[in-house]
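Consider the single chain below, provided in structure tokens and representing the form predicted alone.
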Amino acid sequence: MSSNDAMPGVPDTPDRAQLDAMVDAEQADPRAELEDVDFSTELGVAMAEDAKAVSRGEITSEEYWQRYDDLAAEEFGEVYHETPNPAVDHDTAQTIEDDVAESLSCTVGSMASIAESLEEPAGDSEGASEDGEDDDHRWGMVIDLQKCVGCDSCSVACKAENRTPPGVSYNVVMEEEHGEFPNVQRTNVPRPCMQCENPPCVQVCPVSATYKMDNGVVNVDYDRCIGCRYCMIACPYGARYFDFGENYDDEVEGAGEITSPEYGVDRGEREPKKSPVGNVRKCHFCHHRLNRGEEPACVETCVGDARNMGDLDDPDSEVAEMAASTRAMQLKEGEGTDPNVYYLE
């Protein structure tokens, strides 16, 4: 065998346009996801692709719920005229100029408001808090394709951290084979949620039910969340899941019964028409891991050390060095998402 040839089974490092690919391939029909919710789906789908318009720069906020602001106050009542409207394109409120707001159907606030609004014990961490505004990191991940042997132990240690339902996934490893035995060699593409600093599924959110904090993460407040999926869609990297209430109970006696420890709230038993049931789903770097000063629980199991966890704003910090190297990369850039997740090639 030349130096040129690759070795049989190992791991290969694609083109950035494989890469998309492959997320893309993962992605569910629109159309097919909506169909069993109560609410519009040519409007969900219209609000998704806009929302990922704004993403793009090809449209501003205002300009999204100028347009969205009648269609979704008849489709979703009280519980869109409560809460502000999202604005991913802004860097500081997270929610539309105040004067366009008072022209419209929503609450004139700040997502902030929002934030505060989830109930979360501050962690021991220096600097997290309850709501994560006085957290002073800005959490980012960095995942070296060269590392990942596609093990899955990170999507195994994310289901027992998060204790997630059958059919929710916080951590995926997307495989793609390709060449002639012996010649074969396997693609392996960690996908946790991409932590996007302009999220499409925070812009299309009616009632502001998920929310990107200062500290990068974009959470999910479940008590808010009224299971529309419209941000399942809006979604470039099919990170995110619905629960459809579904447990383990056959296969572990009791599962259902533990509470998840997601955002520090202790939920109790899984029911029936109890949250997060009915809510949609993703990652969140374990954020209540990261407020106890820990790491994720997909980074301190990867048994090929291909995950790093740390601040993207401390340029000393190692994560920050390797998101600026001349191998990392984020996934669909041409969304204008702006991924907190970088991959090395």
Contents of the next structure:
Amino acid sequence: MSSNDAMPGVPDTPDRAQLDAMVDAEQADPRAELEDVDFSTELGVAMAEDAKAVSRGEITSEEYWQRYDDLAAEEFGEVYHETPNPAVDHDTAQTIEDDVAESLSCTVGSMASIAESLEEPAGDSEGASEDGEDDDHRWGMVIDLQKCVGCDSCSVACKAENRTPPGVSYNVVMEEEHGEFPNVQRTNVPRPCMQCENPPCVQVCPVSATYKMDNGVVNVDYDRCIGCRYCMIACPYGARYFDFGENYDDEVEGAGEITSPEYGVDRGEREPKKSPVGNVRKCHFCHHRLNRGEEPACVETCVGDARNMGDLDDPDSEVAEMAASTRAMQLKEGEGTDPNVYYLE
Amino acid sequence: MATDSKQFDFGFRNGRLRVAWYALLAVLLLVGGYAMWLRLQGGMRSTNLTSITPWGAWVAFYIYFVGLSAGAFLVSTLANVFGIERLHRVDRDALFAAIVSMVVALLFVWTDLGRMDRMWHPFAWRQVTSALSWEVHAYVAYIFVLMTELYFSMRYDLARVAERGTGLRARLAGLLTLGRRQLTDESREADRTWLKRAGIVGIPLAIFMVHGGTGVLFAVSKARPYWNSGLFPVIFIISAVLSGTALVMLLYVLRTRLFDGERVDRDILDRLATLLAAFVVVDVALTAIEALIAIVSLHPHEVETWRLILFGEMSWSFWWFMVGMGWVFPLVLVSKREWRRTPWLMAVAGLSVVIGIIAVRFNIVVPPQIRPVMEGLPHGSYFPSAVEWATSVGMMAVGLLLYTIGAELLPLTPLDGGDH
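With the form predicted alone in hand, show me what the form predicted together with its partner chain looks like.
Expanding to the full complex; the earlier chain stays at the top.
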């Protein structure tokens, strides 16, 4: 099965027939399964076969239900009518009970309505929610320091996601060792932008290029920023970085070909003297991902699940609850900046 | 009142000195121009700045020249607002130097922008809470006041040059009178009144908005405790006045000797030197108070920053330049009455302070950006790159060129010797 030049430690891929045989071996016999229940085996098998035909596109969903709705009603009796069928009962609002939905943190509604609501934020991301105007969230992050192992994968994920150039790192992990051997302790404090409620950077910008959006994220308008770096002087967290125009060209071929659509603006290829080169940059909670309904890259990647993202204005949200806990603290609370990034000690 | 034609020729007395001086400026401008080309091509990468130390030499020189300008202007007001008659002779010189310094300051701050092409943005978009936003506007207003002052101070002599002088000087003077060519005593009185009025507007503008404001720009940075003190803008103003006085004294000696070919007025020199001594003492005292408060606060950032200034790898700039050339050496030179009346010694004292204050500005800007704002972030380390030094030299050469051309073409020394 294996050839000599196979990569050590990497298993060979079996051929197709072998794979199919493996699947067949695992597959339960439908007839045997259905015979275990009180209802008609023949009807079950026939519905299953035709359901496959629907998914292959050989018959339509409507034809399928024309064929089986009455038969199924006859077979299952009252129970069939009590169970909503999203494919038939378009007007039925939901398919599962409210409390079940909540325990699973599912969105409730018919398939069609949920699909619609999912499309909305994505489709609108360039318009209304760019300013966060339609957004009644206040995005906040809670980082559990007891779960942080200091692996720096958040910094790596951030670099990959935002395609930041050398010298620019929206997220860093501040690592410190205390004590003397052998009684050494190590603290790891990941440091994104705090998205302060009272941001000193916004206060000092002479051209209002950096400003706070309604959803709590501090924006940098790369088309307006003059690169005076006053905000970097004012930031008590060192969270701002100047884009000196350096590139990873020596390390990666075509390093600047793809850029991240920061703040919902796609700027195309990275070029010298084109913004954001010559501007100040910082973490924006992966605003473009938030707009798509995704978590920031650092949150998604965190191996210890130490990072949490959510709406601080929603008292029932996980982050709001964590931020209210006795373990919660903010960096440099005395500065009066009131960060929207909380840490759990 | 002598009005021989020689009096309308204000240029260098010595032709060979003129050639040498312009040749030197040309070399400096070429070097600076090449460096500026490198800066434009390479962007901010041509500097040694980092995200830990985002402000460096250009910012230090920018506040240095703002200070020099504010200081020179305040010296000029001693004559035309506070009526110290003796100093009338240096009044225009001080004003013109103030304008040129301001131009150089703006050149520096422009070069420092990450996006130089967006220099007009602060006039299109503003931020009321930003000191920098206010400053930009104050600078423009200030330059306007300075030009107004210089105009009223010089108009009468411009009209005389236009009438009795010859060549380029006369034509330029005619243009600069803006059509007011009367040589009557009433017109001269009107000039003096307006000069005083503009000076009264200009004094608070220079003290509180231009230079105090530049100090505020730093002092509001709570993230940098070293700057974040109420005394800080005051020290800014005092060191500005100190450097301005020194510059005016230096220019007075040099120009009287090299351009006017006259004897230096010992009384003026004595007065300027006494002022200089007073400002040095105040500057030293306030800086000591500031340092004491900072160190006794035991705030780690403050203590660390002062330790860096006093004993760090750049402490030579503090001890040799700031303390030595800025304070001790000039104080020694002005300590004896006889020395205060010796022109070349006072020129040296002035030059020494003018150079020393550069170190003051560097020690304001750089040290608090070395220790990171948060433990665990990397430490900074900064010394200007060759491009930063060379562009700085070039921009200063632009200032020197502007000043020299002005001194050659304009009646910066009152034509009746300043005594009226």
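So that the term is clear: the rigid core is the largest set of C-alpha atoms that superpose within 1.5 Å between two forms. What you see is a predicted model, and the numbers here were worked out from it, not measured in a lab. Residue numbers count along the first chain shown, from 1.
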Under a superposition restricted to the rigid core, does residue 278 display a Cα displacement of 2 angstroms or more between these two forms? no
Superposed on the rigid core, does the Cα of residue 291 end up 2 angstroms or more away between these two forms? no
Once both forms sit on the same rigid core, is the C-alpha displacement of residue 180 at or above 2 Å between these two forms? yes
